[in-house]
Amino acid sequence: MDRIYLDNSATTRVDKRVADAVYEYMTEKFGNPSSAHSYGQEAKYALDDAREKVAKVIGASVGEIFFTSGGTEADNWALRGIADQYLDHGKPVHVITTEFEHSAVYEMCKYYTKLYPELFSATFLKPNAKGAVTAEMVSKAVCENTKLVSVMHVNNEIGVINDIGSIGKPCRDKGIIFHTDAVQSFTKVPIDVKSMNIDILSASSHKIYGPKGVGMLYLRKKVALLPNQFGGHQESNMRTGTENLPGIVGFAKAAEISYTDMNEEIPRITGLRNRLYELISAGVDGIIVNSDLENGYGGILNITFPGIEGEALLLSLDLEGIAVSTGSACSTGHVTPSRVLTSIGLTAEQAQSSIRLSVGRFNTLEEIEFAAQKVVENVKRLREMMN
């Protein structure tokens, strides 16, 4: 069997329909959207069309979408753009986020805490036993200087879906800006920025079968945010510089496809994930399932295999042609246990005995059954070696 890719939460293969659209705007319709001639106008139309397609997915207006280089830039911009408005005037800022937030948010908060120790503070909420953060937790953490709440929609390592709508309501009622990292949920879980009281939202292309290096920030019209770049007029003077038009067109095409097919694709992916779990749990004793199989996102399966090293299992499976992960792609190379897994109560040893298998559009039942068989075989072999 050919190589099997089960790391779709790290990145996805670009859909051929998306690749064709990208290629067209690299080779034929290559104009600069800021140019006045026909090439530029053709490019400008494509940019406007892409903004409309992306906005439709989350129920936003076209003027509320700003294209970025990806989810990390969008997350950074959201935090910095809000905090600096107050810090520049010497006013204290308190941010509420979570212990299992993506590093783009988590590390940004840590950095600002060190940079402005007397003015900037952050509360990192610990998730509950199911790995979720609730509106009650957020409300209890609010203080006089709370300016921003940032809670991710779907966690990238365990797949838990936070009830963003219930978290957003008290934030709106109290006049606190609410940001959500929707990189793992965009086109996979229904999002309506209005009914969910979302002020700022981050999303990325390469998680939905689009090209790398492009993403977006949704910014509600009535919310003030400092610009992310200077030196031009692009993106309504908020994120200047010539737009990555081929990437943006590809992102929009990927969003259009995924959004249109969501009601069929996600149940199919969930079914494959469930079959994967069924076969692994039947073949291996003593596993700990870190994903919420009933209410979480159906494409992520995070399992702890006590008695073995997750990294050893990853390498063993890679030799079999099967790609999995021991955590988020952004943490690869770190020897410390997953911050996400320890936040939900796993010990450091348990966290380092865990792997994430994430299913996507191009996976087949045959691949899932073969991969499950190889996981079972390699876990048993590694356990025997440890004894």
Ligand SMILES: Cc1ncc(COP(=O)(O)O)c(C=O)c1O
Given for the second form:
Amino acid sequence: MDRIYLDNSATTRVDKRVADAVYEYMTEKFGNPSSAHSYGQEAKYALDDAREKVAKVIGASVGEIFFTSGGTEADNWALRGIADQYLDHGKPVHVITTEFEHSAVYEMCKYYTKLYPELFSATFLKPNAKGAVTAEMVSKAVCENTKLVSVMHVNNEIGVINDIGSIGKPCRDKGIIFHTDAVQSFTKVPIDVKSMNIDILSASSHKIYGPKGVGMLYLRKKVALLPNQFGGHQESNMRTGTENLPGIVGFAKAAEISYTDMNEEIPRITGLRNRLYELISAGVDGIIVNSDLENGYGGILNITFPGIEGEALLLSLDLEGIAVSTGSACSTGHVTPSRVLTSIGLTAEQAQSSIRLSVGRFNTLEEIEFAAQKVVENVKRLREMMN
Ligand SMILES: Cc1ncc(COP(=O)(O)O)c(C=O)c1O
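Return the structure block for the form predicted in complex with the ligand; the form predicted on its own was the one displayed.
Now the full complex is given, and it begins with the chain already shown.
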């Protein structure tokens, strides 16, 4: 069997239909959307069309979509673009976010706390037993200076789905801007920015079988945000610079495919993830499941295997051609346990004994069953070595 890729939350293989569209806009239709000639017009038409497609899948209008270089840029921009409006005038800003947020939000908040010790503060909400935060928790943390709430939709490590709709409502009522990092949920879980009271949303192309280095920020029409880049006139002066048109066309194509197939993909992927769980739990004793198998996103299975190192299991599986991940950050030989797993109550040791298996569009039942068997074999072997 060829290699098996079970790390679809890290990135995905570009769909052939998307790659074809990208290629067309790199070779034949390579014009600059700002050029007045026919090449430029052709490119401008494609840019407008891409914006329309991406807007449609979240119930937004075209003027509310700004293309970026990915999820990280959109997350950083959301925070900076709101906070700087106050900080630049010496006014205090309080942000409510979570302990399990992606680093693109979490580290940005930490950075601003250091940069503006007198003016900027952030509350990092601790999740409940299911790994989620609720509207009630958010409401309790609101103070006089709260300008922004940033809560991710689907968590990238454990797949928990936060009830974004219910969190958005009190924010809107209180006039606080609500941002959600929807990088893991965009076109995989239904999103409607209007009924969910979302003011700003981040999404990324490479998580949905599109190219890397492209994503977007949705900004509700009435919300003021500072521009992210200065220069020309592109993206309504909000994020200037010549657009990554092949990437944007690919992103839009990927979003269109994923959105169209969403109702069939959710049960298929959930079924594969459940089969993976069923086989692993039948073959290995004492596992802890960190994903909410009933209500979480169906593509993510995070498991703790007490007694072994997650990194050791990852490497053993890699030798067998199976790609999984751990949430641990490894730098200069020192492994830091996953912040997400410790936030839901795991000890550092348990967090380091965990792996994430993430299922995607191209996985088959045969792959899942083979991978489960290899997980079981390798956990048993590693546990024997530890005894
Ligand atoms: C939840 C979440 N937010 C943000 C990002 C960053 O997106 P990008 O890789 O497009 O910068 C990721 C990617 O891992 C993610 O999973």
